[in-house]
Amino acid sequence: MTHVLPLFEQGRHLLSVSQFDRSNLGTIFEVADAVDLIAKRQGVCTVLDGAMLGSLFFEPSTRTRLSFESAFLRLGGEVTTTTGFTFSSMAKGESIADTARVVSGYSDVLVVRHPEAGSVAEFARHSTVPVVNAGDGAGEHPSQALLDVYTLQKELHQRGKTVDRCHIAILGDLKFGRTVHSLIKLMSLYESITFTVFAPTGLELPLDVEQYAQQRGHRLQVAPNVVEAVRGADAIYATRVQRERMTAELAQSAARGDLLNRAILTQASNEDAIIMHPLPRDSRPDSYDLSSDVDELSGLAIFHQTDNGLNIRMAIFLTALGVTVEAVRLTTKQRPWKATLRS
């Protein structure tokens, strides 16, 4: 994507986290801390009530598809949506330009995942309505960074730190893994960050990704294991090997083992690290990835962060349609069979 986009704002597409800079970036967090109730089903919203939400997912996905969906639906709105490439029209030769144009004619508003970088702005060019970016294969995923800077800002303030001046280690396949590009040019956003990432071998962070963030004067440093790499981090982000993007060549030769496990944290002297992961976790044995033996320590994250989507991919959705925090006051009131269950 070499052209420059607008910020993201009503009626504005959101395909790259570079539609953002700290003041809307600031404003979009403003929205989900004040839809929180309505994320945690404390109130029922008609905001959205006669509004469609168009939900295109050509590569599997559960948390994000029904994020968004789960989203839509908590502000009043109404969903469709198709899920594969076996189901839809393109499985037929159906062009990009075709399917953008006649889903939106059935839509106020687009999300989209597909396996090809690039592809989701083909859809926003061609698309009468507002496209959200929900990963356009190993590009970006916009929403996917909003929410894991949120976490993070929320996670660090809860230890009196700020997202400036952190130190962060990013861990995993950071090749092919499009949610650690999309997070460490969000994070550039912010002052003096410390980036410090580990990859194997072939699985190495882009070169212009790792320019990105040191053009904007932040630190970013390889470190050569995985115990090194988080020693002395404020939060540690992991990824999973992205097999499914990579040559069965490639594939059979990645790692085994943990990406990252409790020994790991002791050895480095930071159990009490914040840990975060944008998941699926690969839980099969030798796969690589995040142990569950991390998952009883305190800075444990990863389920903050899918709690948070819902309230990023709610303010997603009010900004792209120009609905504001008052006119979701205003339609907002209590569930009534959960304060009957209450009583």
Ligand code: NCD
Second form
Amino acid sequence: MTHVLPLFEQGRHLLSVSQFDRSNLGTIFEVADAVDLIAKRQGVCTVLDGAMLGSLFFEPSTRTRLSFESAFLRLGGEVTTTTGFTFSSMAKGESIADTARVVSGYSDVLVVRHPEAGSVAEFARHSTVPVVNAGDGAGEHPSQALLDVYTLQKELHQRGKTVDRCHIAILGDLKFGRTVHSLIKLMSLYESITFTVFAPTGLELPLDVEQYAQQRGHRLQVAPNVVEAVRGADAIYATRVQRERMTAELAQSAARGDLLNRAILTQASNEDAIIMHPLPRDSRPDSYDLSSDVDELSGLAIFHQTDNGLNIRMAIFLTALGVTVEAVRLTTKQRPWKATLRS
Ligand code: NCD
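Taking the form predicted on its own as the starting point, write out the structure of the form predicted in complex with N-carbamoyl-L-aspartate.
Below, the chain from earlier opens the complete complex, with every other chain and molecule after it.
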């Protein structure tokens, strides 16, 4: 994103994590805390009664689409959705500009995922309502970074630590992994972070992201291997090889065993290290991803991230549509039903 985007607030698009400072980031997290009972399905809210979300996903998605849509529905709004190019008129050659103009006429807010970096910003330029970037190619994924930092803050707090001055190891496909780009930039709002990064050859972190952190006074060091990368880290963030964004040769060269597993963690990491991943986790053989043999470890936070995604996405909608926490409180009642399984 070359031009400076305005801070994220009511009536604004959310395209990049650069739209946050410590103040509006803190506010988003306060709103995310305030909607916890609704996210945990202990309260039923109707504050978005009559509002319509347009959900447009031109790339595969499970949790991002479902959590954005669930967040809107849980707040009492309604959702229209289209997935993939095949089922939209983009398959007939319709431009982003025309599509944006049309669907913004049907919706009060739009969530858009698209395979090309910069395409969601283009979409926003032609939309008459706020647009939320749900991932634009290898560009950014701001809502994921928000839920990642929100989760990290909670997990560190339980260990008597803060995001300020923390040490995070970031591993995997750092070139095409947009969640990592947004995460490093958003964490750069904090103080004195140590980033230790490791990527397979050809998938290294883009220089502009590295410099973004360094110019803001953070330490960013490149580790020679995963064992050295995780040593001493408070948190470890692993990512999938983004095979869909690279040549078959490059994908093939990255295909080998696990990126991170229990043996590596036992050998090198802090005992209470927080283990994070944006998911999906590639569970095919030789996918070079986070192994499921870490699933019983107490530091595993990957499903806390997905749960927290609901709170964060509610907070994004409430902010974009100018709804106060007080309005949420006044329109929330206890649910008369239970959704828990009996043991
Ligand atoms: C990520 C994405 O789409 O960038 N997934 C997600 O939204 N949680 C990560 C990925 O696909 O690897």
